[in-house]
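Coming up is one lone chain in structure tokens, specifically the form predicted on its own.
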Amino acid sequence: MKVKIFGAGSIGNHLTQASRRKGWDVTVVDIDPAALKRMKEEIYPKRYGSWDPQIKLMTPEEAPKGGFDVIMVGTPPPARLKVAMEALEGKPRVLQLEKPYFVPMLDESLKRENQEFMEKAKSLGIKVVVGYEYALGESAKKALDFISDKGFGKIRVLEVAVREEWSGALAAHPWLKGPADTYLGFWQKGGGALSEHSHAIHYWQHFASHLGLGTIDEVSASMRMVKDALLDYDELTYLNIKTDQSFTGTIVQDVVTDPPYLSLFIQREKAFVKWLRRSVPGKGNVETITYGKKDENGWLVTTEDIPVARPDDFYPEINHIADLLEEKVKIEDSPIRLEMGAHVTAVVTAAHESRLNNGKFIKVTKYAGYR
């Protein structure tokens, strides 16, 4: 398989390494020759042990436009949809976009851009996915398999939290001094807790969809904003969610918690599951799943730890793309299909409108860009 990856930053390196691990032919494209040099001499060998000479590094002028089975777009959110629209011209079989799919769409012109891209991708028959790789991980599948048993009764609670301070993202981009040097420090550019940690929204919707709880239809947001001459972003956000099946839930996201704390909690009448991802000194990232099952003898609780290195987060996504290419998975069944990614951006947009309207519940569908 031939792959073209736009962006030689942190995410571009992760996608490149995962693609090479799969044995795919990779070309990395970046408008900045210094970024390509930094990838080859610093980021890649430091993360993965050594540089892979099979990786091709090119500027946009040097890179072929077509002939790729997969194109991946890991540019910052403000440029992502423009690059993605151009990538469609190369007619890849699969187009992958990093999360968040797009910047908040409060402006009518941005809503039109979103609509035009989705319509063009559909008309060309190109399979488009968005990089919410956590939903593809082993622990997510185990948690979902367990709690999907209808014999456990009615679902009472679905909560997700992604709490992670800036240091993780900035450590992966050591050439940046702080969030003001990038899109991260500006909610309008796809930064702030809500967009940067939008994995939480996708994770909530992923489980809600499989459990028959419906689609996020309305959202009310409370945010703690940081705004000065250099920055404008939400550092802490609470979302109250309503689905079109009248189920309610909560999502919490922040960029202040250190060490990071990523969690999922689902309570049924006779069972619960907790998923927790955290950094453990000496062990790195560990995902812990706690299962609880209630019978006539009371609660039986078991716990399982799954060590996860950061590069391992992206390999399941590459395997999923391979399954789409080989038609082992239909795009309409993919948990990271374009419609899911676009819906997350619609939730983000509605949440910011809610913030600007004193926490009023806002319809998500007005921003979805599709039916």
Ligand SMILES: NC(=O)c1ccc[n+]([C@@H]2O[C@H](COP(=O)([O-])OP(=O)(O)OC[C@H]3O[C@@H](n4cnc5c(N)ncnc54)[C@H](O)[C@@H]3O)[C@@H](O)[C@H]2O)c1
Contents of the next structure:
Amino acid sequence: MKVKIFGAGSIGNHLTQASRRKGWDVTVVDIDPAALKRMKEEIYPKRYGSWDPQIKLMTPEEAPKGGFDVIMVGTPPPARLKVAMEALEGKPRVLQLEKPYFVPMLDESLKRENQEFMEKAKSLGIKVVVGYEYALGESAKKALDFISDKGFGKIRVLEVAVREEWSGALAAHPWLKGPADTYLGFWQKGGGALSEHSHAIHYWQHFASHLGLGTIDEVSASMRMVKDALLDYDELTYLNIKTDQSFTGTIVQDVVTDPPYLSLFIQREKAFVKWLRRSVPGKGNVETITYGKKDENGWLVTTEDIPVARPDDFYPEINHIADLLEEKVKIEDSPIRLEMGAHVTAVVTAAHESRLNNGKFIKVTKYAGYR
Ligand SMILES: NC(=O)c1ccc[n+]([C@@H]2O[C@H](COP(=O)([O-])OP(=O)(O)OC[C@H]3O[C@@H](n4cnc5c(N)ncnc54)[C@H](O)[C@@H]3O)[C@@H](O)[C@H]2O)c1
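Let's see the other form, the form predicted in complex with the ligand, since the form predicted on its own is already up.
All chains and molecules follow, beginning with the one already shown.
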């Protein structure tokens, strides 16, 4: 299998390593020759032990356009759809775009760019996915399997939080001094808590879709902004959401909580599930699932710990792409299909509109192709 990955930064390295683990042939392309050098000499050997000489490193001019089964776009969000449009010309069978799918689309020209990309991808019949890998992890599947049992009664609560101080993202970029050096410090460039930690919106929607709770349709946002001469981003965002089936829920995302954690909580009448991901000293990342079941004797609560090394987050995504290539999974059934990723950006867009309108509930636009 031949793969081309745009972006030799933090995510480009993760996707390269996961693809090489799968035995795929990888070409990494970056507009910045210093980034290619840094990948080979610093990031890759430090993270994974040694450089892999099979990986090809090229500037866009040197790299062939076509002949790849899979193309992945791991650039910062503002460049995403421009690079993705060019990638479609290469006619890959699967196109993977990193999260967030795009910048908030408050501007007409950005909405048009999104529309054109979605229509072109659809007309060429290329399978497009967006890199919300947590939904593909083993623990997410276990939590969903458990709580899907209709015998547990009505769903009362669905809440998700991704609370992680900047240092996590910046530690993966030792060459940056702070968020002002990159898109991270600017909400309009796809930075800030809401876009950077949009895994939470995707996770919420993923569980809501599977539990028959509908699609996020309206959002009200409360954000704490950081705005000065150098920066303009939300550091703490609370979202109240309503689905098209009148289910209400909450999402919290921030770049201030330290130590960081990701969490999901679902309450049914006779069961609950809590999923918590955090870093445990000496053990690395651990995902803990707490299962609760209620019967005539009261609550029975059990827990399970699943350790997840960071590179293992991306391997299930590569396996999922392989399943799409081999048609073991249909794109319509993929938890990370384009429509899910684009809807997350639509929620982010509506949330910023809500912030600019004193927290008013704003309708979320459903973009072309969304089902
Ligand atoms: N799924 C995840 O868990 C996860 C993890 C980390 C980052 N990300 C996402 O990946 C994206 C990139 O983040 P990062 O931390 O790797 O950034 P980064 O700054 O480390 O790397 C981005 C690279 O893209 C290159 N680039 C920019 N424009 C390009 C173009 N037109 N063609 C080729 N290369 C180009 C830059 O030179 C840079 O080397 C962000 O959207 C981020 O949110 C996702």
